[in-house]
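Coming up is one lone chain in C-alpha cells, specifically the form predicted alone.
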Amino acid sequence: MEMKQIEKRLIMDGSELIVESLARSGADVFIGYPITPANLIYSYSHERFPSFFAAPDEISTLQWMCGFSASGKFPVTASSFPGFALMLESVNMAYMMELPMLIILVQRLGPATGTATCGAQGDLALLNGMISGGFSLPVISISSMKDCWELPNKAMKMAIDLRTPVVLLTSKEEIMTLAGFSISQLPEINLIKRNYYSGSETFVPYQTDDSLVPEFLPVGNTYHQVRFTASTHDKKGIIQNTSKEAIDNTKRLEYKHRQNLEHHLYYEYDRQSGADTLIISYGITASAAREAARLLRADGKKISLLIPKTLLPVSPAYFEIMNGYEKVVIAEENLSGQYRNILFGECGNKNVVGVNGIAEMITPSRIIDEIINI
C-alpha cells in the first residue's frame, strides 16, 4: 500500500522565514538597532545568526557592517523608515566602497516617525533615489511567504556577486502577521560561496573583467594589500578627484547593476490569452491583485498579472511586458503612486492608472472597480 505523503504545515510569521533563510544561506553576522515592525527578525536573529551585535543606533550599524562586509563577512540588517533614514549616509559609503550586505527594510506608515504599527508602501520612491547622483541600488521585493524563504537568499547571493548593498523591501503586515501554510514544497536553501582574489599578482581593488565586477579581497589577508575608499578613486583605490579613471571607474558604479540585471531578475507574470488589461502589483498588495485577478477570470473577464520582484533597477522586461496590453493598472499602498512614477514620470501614461491609497491595505474589490470603470 502507498503511503501518502504528510503535508508539513506550520504556523508562523515572515520574519522567521526570512531569518531561517539567511542563516542557511550563510550569512555571518546580524548587527541591528531594534524598531517597530522589524522587531520580529531582529530576535530570531539573536537566536540564528553565528553572530549578533546590539548597535546603540543606526548609523553605528551601518558602520559596523561596513567594517564587517570589508573583513569578509556578509552582514544584515532590519529596520524601518526612521532608522534607514539615518543609514542613509553609510549605505552610500557602502555602495562606493563596493561592500557586499543586506538590509530590510520593513516599511510603515509614514512620514517621519508615522505610525509604527500601521503597514505602508511608501519608501519606494527613496530607495530610487537615494544613492547620490541618482545611482541604482539594488531592491527586491518579497510578496508572500513562499518569497519570504526564497528571496532572502537571492538576495544575498545579488550582493555578493555584484558586491553591492542590496535592500529587500518588505513591509509590517508581511513581517508580523502569522499565516498558516504549507511548507512541505519549499525548496532547501543552498549556502551562497564567496570567491575571493587568489592571483599571485598585486591585487588591484577595483579592476574589472567584463562583467564590470571587481574580485574581491577581505583586509587583514597576508599576502595582498587591500584598499577601500568611500571617495572618487581610480582602480587602485587611490583618490584621483576627477580624473578620466576615476569617473570611469564612477560610472561603472552604474552601469555594473544594469548590466547584470538580467541574472537576478525575479518577477511572476501570469498571462492570460487575449487579455487587454494587466494589473501590476508587488509587496503586501500582491495578494489583493493576484485575488482580483481569480475574481476577474471567474466572472468572465481576461486579465494577466505581473508581479515584479527586482523592483530597482527597473528591467526592460517589464515594458516588454506591458506593451502587450491596451490598459495597465498598478496597484500599490502609497498616496503618489511611487512605481507607477517611477516607471512613467509625473506625466504619466493614459493607458496606465493607479490604484492607490494609505493607512489601510488595498483590496480586491477597489483594484476590479477600477478595472471595470476603465
Given for the second form:
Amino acid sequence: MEMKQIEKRLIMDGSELIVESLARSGADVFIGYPITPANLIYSYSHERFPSFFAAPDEISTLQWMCGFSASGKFPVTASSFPGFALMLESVNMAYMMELPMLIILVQRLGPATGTATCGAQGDLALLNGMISGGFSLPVISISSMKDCWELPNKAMKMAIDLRTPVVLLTSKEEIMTLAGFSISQLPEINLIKRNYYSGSETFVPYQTDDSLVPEFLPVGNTYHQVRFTASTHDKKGIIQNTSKEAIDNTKRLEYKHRQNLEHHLYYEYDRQSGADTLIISYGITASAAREAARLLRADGKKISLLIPKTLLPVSPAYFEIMNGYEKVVIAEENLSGQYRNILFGECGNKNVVGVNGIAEMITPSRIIDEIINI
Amino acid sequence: MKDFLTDAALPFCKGCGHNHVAVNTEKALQLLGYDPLNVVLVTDIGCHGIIDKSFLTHTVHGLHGRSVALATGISAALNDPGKKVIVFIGDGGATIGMQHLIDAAHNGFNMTVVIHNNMLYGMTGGQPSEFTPSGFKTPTLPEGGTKTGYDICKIISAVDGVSYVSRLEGISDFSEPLAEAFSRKGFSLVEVMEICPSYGVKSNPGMKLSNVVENAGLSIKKFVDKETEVYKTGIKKDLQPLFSESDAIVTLFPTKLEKPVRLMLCGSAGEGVQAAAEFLLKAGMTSGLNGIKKGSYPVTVGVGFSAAEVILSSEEILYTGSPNPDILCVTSADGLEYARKTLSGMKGGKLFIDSSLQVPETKAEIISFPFRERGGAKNSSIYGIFYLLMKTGMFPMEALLGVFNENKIAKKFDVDKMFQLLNEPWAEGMSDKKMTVSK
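And the form predicted in complex with the partner chain, for comparison with the form predicted alone?
Expanding to the full complex; the earlier chain stays at the top.
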C-alpha cells in the first residue's frame, strides 16, 4: 500500500496522453473533422495544440495538412475508418511528396459506418495496401496506456526522419477507456528538432544521400526554390512519365522505409525460457494476450509473448523471433486475421493459428483455449 | 525585373489559353514587384497543371481538384500576407473541388485562384465539366450541353469573406486585371475563359470565344472588389499541460481486494450511468485500488441505453474487458435490453436490478430494489452504486461518499434521504419478495 501512496495516480484516458505527448514533441497544428471514436483527441488537441483547425471534411483535412507540412509545420489529425477512407488519395499524395505528418487512426467496427461506438482492429489490411504500387506506409500501433505516451513521439520522429506520413493505429477501447494511471514513472518527452537544408548550392528537392531521405526545405523560404509533386517526378520535383531517374525516385520511397526500419522498430518481447508457444498480439488485443500469458504462467505453462508496435513495414526481426517457436498464436479483433495474413498470406502456415472475432474484445480465455487445444 | 518563367517553351498546345495565363501571370507579378521566392504556385491535375516546370517560384503540384485545399494549408501555415499563394485550377478541378473554393473564400484564406475555364476536360479527351455551357459541344457531348454551366463567379461572389472576383477572356494582355487580383489580400478569384484548341475548337468549328461566353450568359466583368478580413492563423503560446501531478488521487482508505471486481452498470442515457461509474472508479482509487472505466452507448447522445464497465483490482489490470462481470446493476428497461447478452453468460455474481423490471433468466444472484421509484429515474444509477456498495462492501462507503460529495451533482442531491431510502426495511422486504417471486 505504501507504493500506492507515493505514486502519482490520475484518472485519464489514452487520448489525453497522446495529445500531451505530441504537444511536447513539438507538433505544430491539429487539423480535424470530428468522428466517433476519435473525438477526444480532437477536443484535447483544441486545448493543447499551438494551432487548431476544424476542417470542413476529411479530404480538406489531409490537403490542409499537406499544405502545412510543405510549409515546414508538423500536422496531426485523428479519424476513424469512414473519415480515413476519404483521406486515402491525399495520404498517397503526402507519401509521394514526402511530407511528414501523423494520422491517428482510431479503429471502430465496420464495414462502412458499422458501429461507431464499438472498437475493432479492422483496418490493418487497408493500411498495408493503400499506397498504390506495393509501397509500405509506416504504421505504429499503441498497445497500452504507456504506449499512448511514448509512441506518438516516436511515430512523429519517424515521420520527420523518413519524410513520410505515419499512421498511429489505435482503437476505441484504447483511447476512450478511463484508467487510474501513474504518471510518476513516465519518461520525459523531448522536443523533436527539424533539420533543414542549409547548403548554398541549388537545392534539389528529391536528391538524397545514402540515407535515401531527401533533405527538407519549406515552400516560401527565400533562399531556394522548392518543388513538391504528387505525380511521378525526377529529383528536381518535375513531372516525368517513366524516365529512369523518376522511377528510381519512386522506388526509393519504399527502399527508404525498409532501409531505415531498424531505427524505428518498436516491440515488446516477453520471452520465457523453455516456451514452445508464442502469442503475438497488438493494439487492444495485446491486453488480452498479456493477461492470457499471465494466467498460463500461473498455471505452470511456459509461454512467450510478442507485441509488435511497428506493425508496418513488417520487420524481419519478428520472423526471427517466431522461428524460435513450434507454435504461434496471433490474436487480433478482426474477422480474418489481417496481420496474420500480412505475415503468412492466405495460404497460412500450419504452425500458426489465429484468434479472431469482431464486435467484442478478444478474451484472454479464447487465447488460452487455443493454446491448450494446440 | 525578375523572371518568373524559365526560357523554355511553355508546355501547352499552340493556341491554348493556358499559354496566355502563364505569360500574364509572370507579367502581373512583375508589375507588383514580387520576388519569385515569395510566390507559391499550387497546381493540380489537368493540362494547366503541367505548367509547374516553367515557373521559377515555389511550385506544389497536387491532386485533381484539391489545389485550393492544398493552398489553404500553405496559406494558413505561411500566415504572411507578404507571400503570394496562387492556385491554378481548371474547370474540371473547380467542379470536383467546389467545396474547397467555397470554404477558402468563406474564411478569407490569403490566395488568388485562377480558374482556367475551357469548358471541358482537355487532358482526358474533351469530356464535359459542370462548367460546360448550354449549346457548347465536346467530343463526348456532340449534341451540345443542355444546361447552363456553373457560373463560378456568381457562386463565389455570394460567399462572405471573398475580396475580389472577376471573369475575363483569356486573350491578349490581361496582366493588369490579374495584377489587381494578386494585389488583394484575402481570397481573390479570377475566371479566365478559354477555348481548348484540341477539343473545343474542333467540336465547335467557327465559334469565337466571345460568342461562347455571350451565348452562355456569362458576364465579363468584375463581380466583387472589397476590403475583407484576411484569415490569420492563431498560434497559442503558454499552453498548459493537460494534466499535472497536482491532480493526483490520494489513497485515503487503503483497501485490499482478494481478486479483481468487474462491474457493469446498465441504464438509460441521461440517468447518470457514466457519472456513477466514474464515481466508483475514483472511489476505488481513493481506496488504493487500480481501476478502469469505459462507457458504451448508441451514437446519438441522450437517447437509448447507457452502459459502463468498471474494473477495480489490487493488482495491475492487464485486460480491460468484462465479458463476465461480478456485479451487474440494471436500472432501466434500455439497460436491461443491452445487458441481456451479458446476463445470459453470467455463471455467478450479483445482479442488482430495478424492481420495475422483469428479471430475466440468469445464474447470477438477483437483488431487486426500486432504484427508479426511490431515487427517481435521473438518480437511479447513483442509488444503484451506493446500494451495491452497501451490499458488497468492496471498499469503504466513506470513499464513495467523499468522491460523490466533491461533485457538482451532490449539490442538488439529498444524501441523507438516499441512505434513509436505501435502508428502509420496506424496500428490503420488497427486494426479498421480488427475489422469491423470480425464483
